[in-house]
Amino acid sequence: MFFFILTNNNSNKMFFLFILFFSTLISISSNSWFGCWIGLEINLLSFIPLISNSKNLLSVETSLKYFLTQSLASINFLFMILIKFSLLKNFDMNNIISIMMNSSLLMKMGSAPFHFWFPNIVEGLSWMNNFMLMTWQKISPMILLSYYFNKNFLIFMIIMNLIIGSLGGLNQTSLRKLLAFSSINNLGWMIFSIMISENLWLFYFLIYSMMIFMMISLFFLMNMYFMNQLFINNMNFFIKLNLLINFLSLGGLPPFMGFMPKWIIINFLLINKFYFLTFIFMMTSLIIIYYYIRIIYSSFMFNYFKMKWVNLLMKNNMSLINLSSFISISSMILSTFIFM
């Protein structure tokens, strides 16, 4: 179903999405820095077909600018490769350089400071294309980052992220560029996570997946794109629910799924006495949460007749999103049983 929608039945589309996951697994499998470019480079080269539809303007000048950010990351990060090369023969650790090549990969990945491509370009793709920019392609990125890092940078980046994600958000109307300052805030969580351990990574990336698909899955079932259609459309209650849990999940709430791998990172924290980060993380997880209830109450309160012309259109059963909302509320008290 998801490639369905994705490739819409087009065969040319299924090819470039094969090349995309392939890419990815290129450049998290190479043995040399040359290799994880060339991976980053594929990737980028397929992921615009994706995105660009000759039908719609507002999709060719995206794919345009996710073109000119990410070739700049790229340029960026071959020619810090290339000094690394060659004025520093063996591949020590060198702050200026390691600074110069996590702040290409960040950029790649949207993350804050570099983030000003991210919600302008989320605001003219579709839902599903939404799905792999906020999730598989920051896979790639992400590993490469793991390879060599600098600590301190990056603890100062995660502040970075978490601080412009959770107050980026606050202002605004539309639910793609809401999704997009959300996933800023959990880029700040995954960078941690991935400079914790791989496998934690891992963990916390596949729960944020399955978060985001379900997010997208709603809005993409019932057409919506901007905040006032929750308010306008009067939803069946089940859908509401759906909405409230969902929501919740990715704020990070403790009865939902969304709260265990934050769960885990602020245990980390607190046993290796980082307070202060543990202080910002925490903040900024309550400024979200804040703004995530502030939509759900206003969609539960606010109801209006049905309109002859407001037409709420349902393009699939709800079967697959009930299941995840299930699991949602049912994997929180699966993980309590782990910690015991």
The other form holds:
Amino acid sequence: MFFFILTNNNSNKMFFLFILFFSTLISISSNSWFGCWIGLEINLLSFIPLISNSKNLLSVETSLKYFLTQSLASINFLFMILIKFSLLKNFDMNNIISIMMNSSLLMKMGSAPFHFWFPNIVEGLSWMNNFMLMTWQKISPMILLSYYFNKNFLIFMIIMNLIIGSLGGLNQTSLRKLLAFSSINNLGWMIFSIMISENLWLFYFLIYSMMIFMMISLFFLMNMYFMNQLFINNMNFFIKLNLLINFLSLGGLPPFMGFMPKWIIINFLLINKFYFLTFIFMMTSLIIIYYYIRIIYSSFMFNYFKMKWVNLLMKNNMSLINLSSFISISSMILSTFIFM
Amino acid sequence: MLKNNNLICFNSFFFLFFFMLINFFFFVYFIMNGLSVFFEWEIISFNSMSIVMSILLDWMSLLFMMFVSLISSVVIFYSKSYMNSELNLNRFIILVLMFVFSMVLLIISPNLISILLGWDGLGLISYCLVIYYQNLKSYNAGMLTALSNRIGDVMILMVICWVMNYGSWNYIFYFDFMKNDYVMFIISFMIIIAAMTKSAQIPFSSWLPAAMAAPTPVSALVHSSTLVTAGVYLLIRFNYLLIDMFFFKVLLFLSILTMFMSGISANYEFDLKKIIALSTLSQLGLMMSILSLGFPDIAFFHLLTHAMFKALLFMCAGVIIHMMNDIQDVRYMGGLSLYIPLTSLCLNISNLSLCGIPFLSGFYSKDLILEMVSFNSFNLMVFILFYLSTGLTVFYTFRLIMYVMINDFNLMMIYNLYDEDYIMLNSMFVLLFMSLLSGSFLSWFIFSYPYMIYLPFNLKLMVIYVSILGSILGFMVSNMGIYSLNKLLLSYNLSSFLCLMWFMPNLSTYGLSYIYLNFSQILFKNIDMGWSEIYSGKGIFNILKNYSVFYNIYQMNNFKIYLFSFILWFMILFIFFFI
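Okay, that is the form predicted alone; can I get the form predicted together with the partner chain now?
After this comes the whole thing, all chains and molecules, with the earlier chain placed first.
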């Protein structure tokens, strides 16, 4: 993101980026709900200039949509906070208040029943903005979620997340929407990991953001937004291999890095006898891996474009790609050496 | 055009010939001094368990090794010219060498584990050699060969299990002590079945004619002298145990029937190699029956002489097949004795030796067998079937000679009958020499004193009567002119029964597999390509795809609907709770 902003000679955006980082920190480190809300608002305010580019009508529209949904969710959040403070002594209300607060936070994140804005907006943003949206913007709602959550409601939401993330992605050809639905699916895993422990959520979130970063930087370097742009004849083999590894890692296939957090979560599920939930986690993972493999398989087998104006055969600096492949493949094994 | 590296042929020929000379020398020394040597090599000894490899060299194993190495060296030299245009000749020769190695391992081993190694090696390599030409017929023949031999392998494995009761796998030590034991009873049963599968006796005899899909040198080495006699050799080794057992009498019955059946079937056959295969089967039945009557050394004697002339016969058949441009059907051949004198010399001598013409090598063993059968009193069926089979042997032999060498020439208009392939001829001459002399030579060595046989005059000449009758019948049957009527077709059922080996190949091929193949077709059509496609294959994919399409319709919606639905959710919660 820094790199992109620096190359585009747009140092105004650097200013908003810093405010974005600080807003999240405000939100998660405040000791009052009001401070949380303030952080969320500043977050919204500073993200809008990052994504709106007045020369492009689509990105203006996208930023408007983003503003509308997020502000609605923030209003609701503030309202629920105030109701909570006014009805402090009435413990019967806890259930409903927590449901309502969780719903507004879920809408902020783009999680399941309130996720309809998410693929739309992701479709309208560029890759770097997407990266911000998918990783950084999820931190503060999730931590706020971990402060006051309703277990039953959240489990239901998790199941909806998983199912919608897997089923929605089956019919997509745009890479951004594909990653959006995969992000919704991973949100299901992450919310469940919040309910297990904070540390585990942090672990999952870090690995997820690393994987997303590798994928998005690959797509950004290739300037690819749609699936049919993957079928290029003179694409370097290692780039395709890196794509394969990253997709499979995102899906949670064993020797790759993305399997580790999912493994820990499944372990917890099975020990504590959450069998039905395990089943749903597994089956939706299978559907997601199916459509990843469909993409990779086609991209390896079908090569019917040959672009003459872009030299994709030898990228200038392959070291980043090689490094990311290496990390994705060997992290699980190397981590056993670290935590020995 | 010689395009192979033929050094492998020469090298292996010289090696095996030299090996044969060594074995001959040691055989003479051992049998003259009555020696037998038992080597033991202790591989591992660990606490109370020790793995020991043992080798038994007595005159029987040395003699058999000499014959095996002689035939295999001659066959390898022969295949230098026969398999000349073969691209992978090295592969072929290496397979033959591995076969010889397995056979030698089988011959010299006094314990069951190395017998199993040799036995399994024989089965596997004969499969590899039968499927050597890669076509459908060879595939089917190889499958039949391998699976029939496999039954014998399983039997030997079970014998290994049972003989562990006695503490070691060296079976030769236990014969004296354990004769009436229940375990020995079971072991003898299984050994007999194993030998029956390898030597193609009656229930398992369908693989031997089918295995003629192999190249002719393979048939000469494997299916005439070494593989099929491995079963007889095993029974000769176990003879001391088996001699009073009931199953030996069952074996007598089955082997006599084998002898008879294959003799009849050979008379209906028109494929040259199949006639020779059925004659091998008949002689194997003879060997097994004289063994089960209680004369192991005569059986061994016949095994060796038969190996000589049968290998020679196969090699002559190979020369004829090459010359006829790969036609194996006997009806296309005729009058060849005028054109290929040397080959027809070898063919004649081996055929007459097979019939038991006096003082060729086959005479010594066959005549001795028949006289022993007449001298010791056995029952009428044994007697009749023995003599009848001898007559049938002469019958099909003379029929073969008439068809191939004496009748009119039946090949196409353009032909090239040549006899000058000296590589093949030289190898045949070695076997010719042995096939003339080995009868007397072996009888002087093996039998230190002759058998005492005292027969009435006509019984003594019964052999000659039966042979003359067979030869006359053979001559008469093969006088097929253009206008002759085939009266066999009038009794179609009987003649097809007799011709198709009493329908036994159906037993081991079609009969066993039909039910299962039918059932598996039903399963495949109904389950694999039927219900399980709906419930787990394409069906699930369609369901998921429909859900996804349905979801997509929801996704493409007006934006304020999303915002409004969010507000609606909260209003429902409020109304639900605060009322």
